[in-house]
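A lone chain, given as structure tokens: the form predicted on its own.
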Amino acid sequence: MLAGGGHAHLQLLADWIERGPPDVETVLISVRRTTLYSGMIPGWLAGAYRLEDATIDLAPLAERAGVRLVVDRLVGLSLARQEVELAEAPPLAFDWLSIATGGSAPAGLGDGADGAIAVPPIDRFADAWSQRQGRSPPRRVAVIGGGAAGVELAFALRAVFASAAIRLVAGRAGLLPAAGARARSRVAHALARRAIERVERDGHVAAGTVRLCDGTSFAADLVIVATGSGPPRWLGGAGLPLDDAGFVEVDAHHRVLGQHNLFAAGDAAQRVDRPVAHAGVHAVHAGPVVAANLRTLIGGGAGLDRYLPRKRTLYLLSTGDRRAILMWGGVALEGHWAWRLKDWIDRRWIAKFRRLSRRL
């Protein structure tokens, strides 16, 4: 059982579809057939792309890993009976269950009761910024999230909206706070010259008002909330090992832990034996690690694959003007240069599972 259609699972798909996949019937359910990948939403917001140019069809890649596809929404989890429950559909039996949902909107953010958009989930994000096409742009604008999200979309957001006065809540952790500092200084220095002032104080939305943690506020026509994923809320009370926050916890070979047979990656897991970032790309890193060890257990065999993130990861932000900044450990650089790789490695993403889906 394939719990959800994020990146660990079309890399794990994708597997399956080169080297043929292991003798088991396997099940994919996704809430939608397509899934989008986030690295371009902020340049389909700023223009650069088209939707669909960011969307993965799961059903051909699906049928070609020899996998079915449930189009549904999980919504619950039993261990006993070792099976996932459905919105529309009985529940389904599993012998070997691996998770990739990706995260949710944190709790009482962005559910739209309070005037804001919450990323993630991403495809509802894109949902929410399709259905206000047309309307009136605003006059005041705040993305509230000082990590590589919230700065990307206040770039993108820049490009859309000229002559709005942008606010970034980056929160007392400041700009991208695992960064180093030579890449928050070049971050800060290009949000200034795009006029997009940076708050670094903790703040919250509540019926179209920004309120700071000092007491202050200020209103916005436009609230994006990109403070980071919060944990699959179907897998409360399945008695999963959860951390403090929520997440699943996995070890080096995103094997839930005293779990032989249930498996976590992506934004829905985390990993106890060192602190890696709920980021995409270490959900692609992972991928491949959770589909070699499923393969080897199903086998019967032994001597699982570890996941071992690299100790520099490159990291390219988008600033909505088809300019990028280029992060690598102590190095920081910006230019169109650095646009022109990042959408070459975007657009190569997309194509190996179009030509995947693709009948040979």
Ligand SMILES: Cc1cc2nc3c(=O)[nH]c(=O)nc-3n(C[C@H](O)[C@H](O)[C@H](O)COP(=O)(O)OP(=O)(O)OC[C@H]3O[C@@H](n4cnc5c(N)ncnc54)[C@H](O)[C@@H]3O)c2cc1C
Given for the second form:
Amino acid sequence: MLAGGGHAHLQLLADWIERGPPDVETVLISVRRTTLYSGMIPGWLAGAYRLEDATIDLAPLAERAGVRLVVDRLVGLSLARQEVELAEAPPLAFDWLSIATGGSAPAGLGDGADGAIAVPPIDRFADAWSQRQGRSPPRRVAVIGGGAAGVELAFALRAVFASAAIRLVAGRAGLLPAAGARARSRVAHALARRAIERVERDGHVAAGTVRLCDGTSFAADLVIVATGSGPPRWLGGAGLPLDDAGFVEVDAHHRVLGQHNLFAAGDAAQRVDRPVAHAGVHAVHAGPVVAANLRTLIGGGAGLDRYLPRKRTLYLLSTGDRRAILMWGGVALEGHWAWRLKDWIDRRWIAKFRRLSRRL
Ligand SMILES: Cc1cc2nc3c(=O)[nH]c(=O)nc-3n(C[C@H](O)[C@H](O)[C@H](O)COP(=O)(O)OP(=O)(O)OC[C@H]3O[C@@H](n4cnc5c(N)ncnc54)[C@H](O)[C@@H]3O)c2cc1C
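Which structure goes with the form predicted in complex with this ligand, now that we have seen the form predicted on its own?
Let us now look at the entire complex, which starts with that chain.
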């Protein structure tokens, strides 16, 4: 049983289409039939893409991978009964389970509470953004969250709302806390050049007002909260090993600690052997590892694959104006060429799933 149809499980399906699925009945449970590629969402906001360009239909992929797609919401997991609970249908039993339901919204901000839009989940963010279309443009905009998603969304909002006052509330740790000094400084300059004010204090939103940790506050007509993935709430109370924040603890094989038949990958999981950031790049690399390990174990084999992240990860942040910032180790460069590289990588990723969806 595959729980969640996002980045990690897309790669798992691709692996099973290309190398063969395990020889058992397999089910994919996803809250929607389609899934969105997050890398193109800031570009969609900025007008570089249509939403369809970033959308992948799970149904033909599942069919080609020999997997039955069930469109429903997972609401619980029982380890004792080895079954998952669904919102709309009776529980489903499993022998093997892979969890990749991504990150949840920060508490209390998932449903547009306080006029704020949260991301993730990406699909609900896209719904909320689509519903805003046609409204008069906001005058004061805030993005809370100084990680890659918050930065890219702030740039995208500048492209959409040329005359709005835009503030990026990056938190006390500042912009891109995990990046090197050169990348942080390059991004800070790029924000300043586009008149996006950087606020290096923690903040939260309440009733249309952004309140900062120093006691000051400011009003905003539009607030986007991108403070990172929250833990998968549907697993609360299931008795899985969770870290302090509530993410499912996995080893280098992406096997859930102490559970021989459970795997987890992507933003729902937390590696215990080394720090691995919650990022799409790691979700897409972990997916094929889970695919291979399930195929091996179900086939009666031994010797599991590990996901060993590279020392350096290539990051490309779009700046909303068909330019991008490339970050690689200590290098940070900006230009149109970086956007063209990002656009090529992103379109190629989507094209791969379109190709795999087609019958041979
Ligand atoms: C705006 C933005 C831009 C980003 N850009 C990048 C980038 O350029 N590079 C990068 O590396 N990372 C990026 N990220 C991070 C990246 O999106 C995540 O790390 C990645 O999506 C995690 O993949 P996943 O498979 O764990 O979950 P997801 O891709 O989020 O998929 C989870 C799936 O599970 C489904 N689901 C969730 N809950 C349930 C449930 N209860 N029942 C059934 N189905 C459920 C969801 O509908 C979804 O289809 C970005 C994030 C954001 C918000």
